[in-house]
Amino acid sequence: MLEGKHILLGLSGGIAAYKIPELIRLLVKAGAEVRVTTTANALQFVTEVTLRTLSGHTVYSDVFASVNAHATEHISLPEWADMMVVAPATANVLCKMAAGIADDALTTTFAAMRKPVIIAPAMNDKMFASPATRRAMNELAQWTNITLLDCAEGPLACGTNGKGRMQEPEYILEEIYSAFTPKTLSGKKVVITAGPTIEKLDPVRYISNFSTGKMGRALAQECRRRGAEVTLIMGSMSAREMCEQAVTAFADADMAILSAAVADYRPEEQATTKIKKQPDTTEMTLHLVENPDIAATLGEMKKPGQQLVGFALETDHELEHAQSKLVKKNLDMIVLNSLRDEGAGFGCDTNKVTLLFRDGTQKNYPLLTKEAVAGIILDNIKLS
């Protein structure tokens, strides 16, 4: 996703700067080329050697430094970059950027930046609430090329709890991914079911499966990146609870993707106390009854214009079972994978899928990351 992208990272002098080496590592791992510009105070919190080593480039921290590759580094870096990320952005730097003050390497570079900019503020809660800071943030939020992240709440460096923490590197990375993703699902509502269901036997035990929800979370993440409003239904719930939530959410949705591994049956009765071993017997019989079929239920209520995508995890006669499910449950597409394919089962970070469509078309894909598979699935869904 970030392969070949040029990310210009700007650091100002806040304690949250210690987290930025991890952000650089994540960006480089994702394939981006990273260059760094800082205020002088930022280097009191993280060393120039660290930033240079992780990014693989000289750090631009002094407008007049002899090591600068260009006499006008603050112009050449914005020309090189596809995006600038200012993190952490202190109250001081926010106010300077909003007012157009450019008196150091970071702010002069920002002043010349006309491409997308993500700003991650970080400061004490009292500074965050300052009228000057609020004015600056409100001003920057109006700029069409700027995405201004909110501060997180929690423990602050001064020892108090409040709003002012910089968002974590993983959160900032996701915002970067989102900024580079075309908003092909803007204005669309998407419902996704994910993970296992659980069917309680008693207050201690339940019946479930090995699903982890990784595929569903990858789908939800990719839908969000593409601009959709996403309802992700997963967690410690029964098939009946999941069905109820899915029916409610699908009523005004444009699409539902049913990636959850739903139990077909549940215990007929749930014990109110822990089931104990019975004397003089080594067996226990469970009476199971059928659960509601979520895919079939949504298939029956599907309206013109809505899209419904199912999943099929099979161990034998894969294509036949998947094709039958596609038709019987009124799906528009079904995603087939098999436990016989190495790397394509529960708990894996990868998946190998075949997409089946109502017109009989089949598309086979090799083993890919679940993030890549999520993109392929969404690319094959046609919304009006």
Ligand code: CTP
Second form
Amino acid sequence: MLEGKHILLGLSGGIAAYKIPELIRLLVKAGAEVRVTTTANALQFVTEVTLRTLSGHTVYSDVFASVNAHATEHISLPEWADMMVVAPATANVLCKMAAGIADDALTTTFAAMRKPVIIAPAMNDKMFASPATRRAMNELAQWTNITLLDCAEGPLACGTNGKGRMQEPEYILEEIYSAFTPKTLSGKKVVITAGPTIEKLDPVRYISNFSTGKMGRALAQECRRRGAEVTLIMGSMSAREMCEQAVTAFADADMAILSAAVADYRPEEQATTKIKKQPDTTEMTLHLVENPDIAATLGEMKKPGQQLVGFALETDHELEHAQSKLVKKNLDMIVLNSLRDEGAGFGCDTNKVTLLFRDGTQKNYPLLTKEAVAGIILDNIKLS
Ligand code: CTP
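Hand over the structure of the form predicted in complex with the ligand; the form predicted alone is what we had up.
First the chain shown before, then all remaining chains and molecules of the complex.
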């Protein structure tokens, strides 16, 4: 996902710096090349050896250090980088960056950076609320190349609870992915159903299926990265609840992608107390009644311009079944996967799909990560 991308990390001296080695690891795992610049104080919290080892490059923390080849790293690093991530950004460094003060390796490098910058502030809640910090953050938020992340609320290093925590490395990573993704779905509303439905028998038991919602979550994530406003309707809930939420959300949406594994039937009766074992019989019969078909319901209410995408997980006569669902439910595209394919189906991180369209065309894809499949599905939908 980040293959070949050059990420320049800037650390300042806050306790949240201890989380940055994990961010470097995640970035390297995603294929990025990482270089690091720090303030002197940042190295009180995380060692130069750790940062150098994980990034595989010399750390730039002292403008005048003789290890620097040309002593102009504050210019060459921003030229090398596709993006800079300042994390953690302390109150001090935020104020300096906003004011244009460049008096150490990190701030001089930032001053020369004209490409996208993500800033993840971290500080005590009172420092976060101080007028100087507010002013600096308001200023930086207006720079067109800067994405300023909010602080999270929770326990702070000083022992209190409040707003000032740095966002977690996974959250920052998602912002980095998002910043590299063209905003092809900007202004669009997307509804996604995902995961299993559950149909209660009594207060302690239910009927469900093996769906984990991974494909739906990957779709929601990719839609967000592309700039869409996403309503993710995630099981576990009953088919009727999921249908109600989907109908409401689809009314003003541009598209719905129905990846949930919905129970076709539910118990006719839902016991209010636990069903007890019957002493004088070895059998039990459950009477089931039909659930609403969410895809067919949305297919009926679909207006011109709205797109509807369904899934078909089959075990036999795959193409035939998928084609018939595409037409019967008035879908624009159906994503077929077969349980006969290894690596496809419930709980896997991968999927092997065939896309079927209304004009009878089909596209086959090899086994790919669910993230990659999500991208392919979205690439194949044309929104007006
Ligand atoms: N679907 C739905 N509501 C249902 C059943 C299915 O929205 N009550 C959607 C699924 O989310 C999927 C598509 O319809 O996008 C096909 O689901 P599937 O279970 O394969 O189809 P069914 O019509 O239930 O057919 P069958 O169970 O007979 O294979």
